[in-house]
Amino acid sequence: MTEIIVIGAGLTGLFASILAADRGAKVTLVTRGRGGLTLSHGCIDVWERSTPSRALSRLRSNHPYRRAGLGSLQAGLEFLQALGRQANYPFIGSISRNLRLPTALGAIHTTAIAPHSLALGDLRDNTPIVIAGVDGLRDFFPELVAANLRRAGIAIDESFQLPLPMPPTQRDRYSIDLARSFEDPDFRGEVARIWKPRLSGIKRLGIPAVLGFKNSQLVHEEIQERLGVTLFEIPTLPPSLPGLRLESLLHRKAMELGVFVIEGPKVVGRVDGSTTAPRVSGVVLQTVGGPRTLTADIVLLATGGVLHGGLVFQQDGQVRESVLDLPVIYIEGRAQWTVPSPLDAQPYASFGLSVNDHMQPLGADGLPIYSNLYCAGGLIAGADRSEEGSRQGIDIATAYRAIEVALG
């Protein structure tokens, strides 16, 4: 059985991590922290100015969609909605067309892929709107959301609170807090009851994510039935339950699956000296206990980039990849690497790994570092995948294409 390490557990390690596993690979998944899902929109960018699928034949051959190829981005993606589909939590969208959503701001989010109960709100639907907040709801303000779409153009008939058949409470509620308070019965029921003679003409409604958490689509299904209207769900400030929705989903999946999971220590590559083609031959987990070495027969970085800790920017003004200092590709001279405005694309989100089109990072040669050594996500450079709209379709891609190529 072949062994891999995967190092990072965001949406690029846990889902590298699960396709492995699902190959047949024994998987050993090692983090420092939860990666960015928490704070994630639960959806799946692919490229927000245009069409993808028309627009990523057009890319540069460095952009690590033309690296991975457009073959593993439509093989990931269908991956993951058979993944949501499994467990009752589906994926609505494709590559030919984006969805248009709103967000928590009223601004218009343009992505693939989204979970049922977002993709409902698709603002291409010309269906009027009415959005709704609900009582004690922090970070949620219905008014705002409305009269910012309607700015974009958006139809929207109304705005209120609704209310909550909940005590009052010493502090603001959380999304999270409400999501537990709809796996009950007994509250939905209750809701139900209070809502439905308040919504009398309208079709469809708008209101924040927090239609439960493990159980999210069958709360949706009921509440929407029980009311109704058409009910979409609108992802709030973080933290974020359609990010938290994702997690789950792929942490639940990789452990039915037999992943074996780290969490806490710093990673160090350990490379093998005792051969003649260079090889990693694991990672030393630096823990308080003192070093411990884990050797596999494959690595793969999911570190992501600057944010999340694969890439370090260092004072002295050098770039570094954090775990085995591989070289990156970087602008050098610290002034060069940001732009005044914070709405234009930023030179250092481009920052990372060369790599080929096998997902492996290369030397000044062009040649890989390390013949089992592979790279997927942020840490790839190449693509400023927050002015592109890109992140999560860059991350299922290039995930995908090195699982294909290094379980052959």
Contents of the next structure:
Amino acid sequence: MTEIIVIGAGLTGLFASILAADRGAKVTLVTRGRGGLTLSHGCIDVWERSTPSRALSRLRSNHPYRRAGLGSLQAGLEFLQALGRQANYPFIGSISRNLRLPTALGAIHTTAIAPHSLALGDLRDNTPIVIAGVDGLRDFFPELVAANLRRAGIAIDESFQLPLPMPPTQRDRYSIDLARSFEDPDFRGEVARIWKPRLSGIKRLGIPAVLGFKNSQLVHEEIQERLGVTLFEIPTLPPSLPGLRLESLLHRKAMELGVFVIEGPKVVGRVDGSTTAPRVSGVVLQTVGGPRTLTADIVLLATGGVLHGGLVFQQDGQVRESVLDLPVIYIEGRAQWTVPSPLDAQPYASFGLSVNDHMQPLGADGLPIYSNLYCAGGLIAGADRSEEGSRQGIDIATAYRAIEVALG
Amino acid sequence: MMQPTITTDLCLKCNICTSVCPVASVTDDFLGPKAVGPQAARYQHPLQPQPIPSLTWCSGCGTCSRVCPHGVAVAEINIQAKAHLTKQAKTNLRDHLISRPELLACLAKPINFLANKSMSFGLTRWFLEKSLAISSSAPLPTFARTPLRSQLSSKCVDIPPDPGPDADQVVAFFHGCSSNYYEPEIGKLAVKILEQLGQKVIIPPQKCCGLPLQSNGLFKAATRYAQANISLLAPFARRGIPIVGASTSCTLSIKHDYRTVLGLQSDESHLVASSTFDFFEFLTVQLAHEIDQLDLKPLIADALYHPPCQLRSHGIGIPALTILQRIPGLQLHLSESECCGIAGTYGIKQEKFQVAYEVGKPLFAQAQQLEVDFVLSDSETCRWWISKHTGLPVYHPLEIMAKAMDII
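Same protein, the form predicted together with its partner chain this time rather than the form predicted on its own?
What follows is the entire complex, opening with the chain shown before.
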């Protein structure tokens, strides 16, 4: 049985672990804390600026999508959607046409695939919309959402606040607090009873994403039916439920497939210190007790870019890869890393590892550094994933390709 | 190794810790690990600590530190702040008593039988609740007739044996208070399993690990125990003898808390920490070959395995799984809860009992829903607590392993 170590438990690492375990490998997933997925919107952005399926074939050859191949993206997305169906958490959409979903600021989030309860808020659908906040939840302002959407030309009938049958609290209510309450059938029954009279004549209602955590599809279906409106969710500030739900879904699936998850330690290097060996025989974990070694046939880095700890931007102007100190493609000089407007494309965002079509990190000579080392996700150079709106698509495509080649 | 409070600046306030905190998810009396910890600790001078009273609700399960993706020592910051809170509050006799299992065993020794009998007596428990605020519904252990050390006196040594030809197969067993005073059978089984796997087991001199004192904010006394253990165990570690414990919280203290929470940083403490192993960690990492050769007998049963929060904090994954999953006929289900609620001495306090119970409720429900024959958990207090609330037998995974090895 092939043994593989996956480092990082964001979308890339979790997805790669599931794919590998599904192909019969013995997988150990090591993560320092919960991955970035917990802070995401839970959708799969593939290419924001135009229709993904058309745009992607015209990218430059060092773009991660071109390296992984569009076939890997397609196959990966199908696999993910199948996982969603199995877990009764269906994902809607495709790369042939983007969805347009409202955000908690009333901006428009263009994404390829979204969970069902979010996808019902697609702004390409002309059914009139009402936006409501819920009492006690911080940082969701229905008037703000409505005003900004109107500014973008979206017709919003009304915006208001809905009450919740909850006693006053000692502290701020987080989305997850409300989601846990919604898991209780009595609570959501009471909510439906209170809300219903307020909603007469309304066809489509958008509320912050609080409709359950582990059984969210059931919670959503039930409350929607009782209210008699099309009810959609808008992701709140992180940790937002759609991100938490996707993380939990993938985590559970990985455990179910026998992935051995090690949560907590940082990976601090290779088992043998030599940098000339042709293979990585394993990695060293910094556990609370001290260093422990872990060996395997294959190692996959899914540690992410600078936001997730895979890359370290140093004061001295150097950029380093945090686990194995692999060579990074970057621009010298900190002044060159950013442009003045934070809303423009940022040079630093494209820093990362250079890889071949097998997702193997390359050295200065253009050859794979280690024959059994692969990488996927935000660690790969050549894409400004925020600017492109391609973050999750790249995670899925590169993870799929890496596992396909590594376990081929 | 960073001082916990220094890591405060690494906090992004992402609230991943708050969203998974077992206590914050059931009561809003607890403001959440981030709010009372890294957030409150900012701009505080170490000499002028201002702990937030809501901290007393923290159970110390450590989930927050484990899930933090940025290396913030959330739980450690919080327990240190709790110690300041304890210092400011007036002395709580109950907390001093329940934190000293060795003292309790000493007091009970001459009247062992009577002490056990009276503990199961409603009037005694009523009195304990009224006088000491020890919940009358919480499970309290009974004292064994003969402590483990007396039963295995031939294995007890004061100094490490001279290195002989089989030096690399000597293991020092850290039994902790529970195996010594309450459940010697489990300690004896642990020794038996190690011996069956070709190890020569010795029992080094040792004190209570001090964790109960530390959890109750009584750092001065906890530090005395910690220092004693470091000096007692160091000669063994220096000889290269691994220190193995079957109670996950004791081994976590030695590996981690002594150095980070109590600040005992020395060559000795580092050596003792890196020589210490959880029982199943030792088996799966150091004795992997012997384990592979094991012929495990079938055990037809459905079991729910709840790895204790303290075990998860070791950052070694859930090593017992590797062995349990190999037992033919054993249908193993994995707990979906981060913590069972008891968290050492937390749940036995009258004012905490209800919250601790709410924390454990999803776990108890899972056990009932799956209709398992028994539950498994590596920590003694978890076992007593889960058994109390599910009515099911709860075993240490090593008991099941011993069964499958046909040594009980």
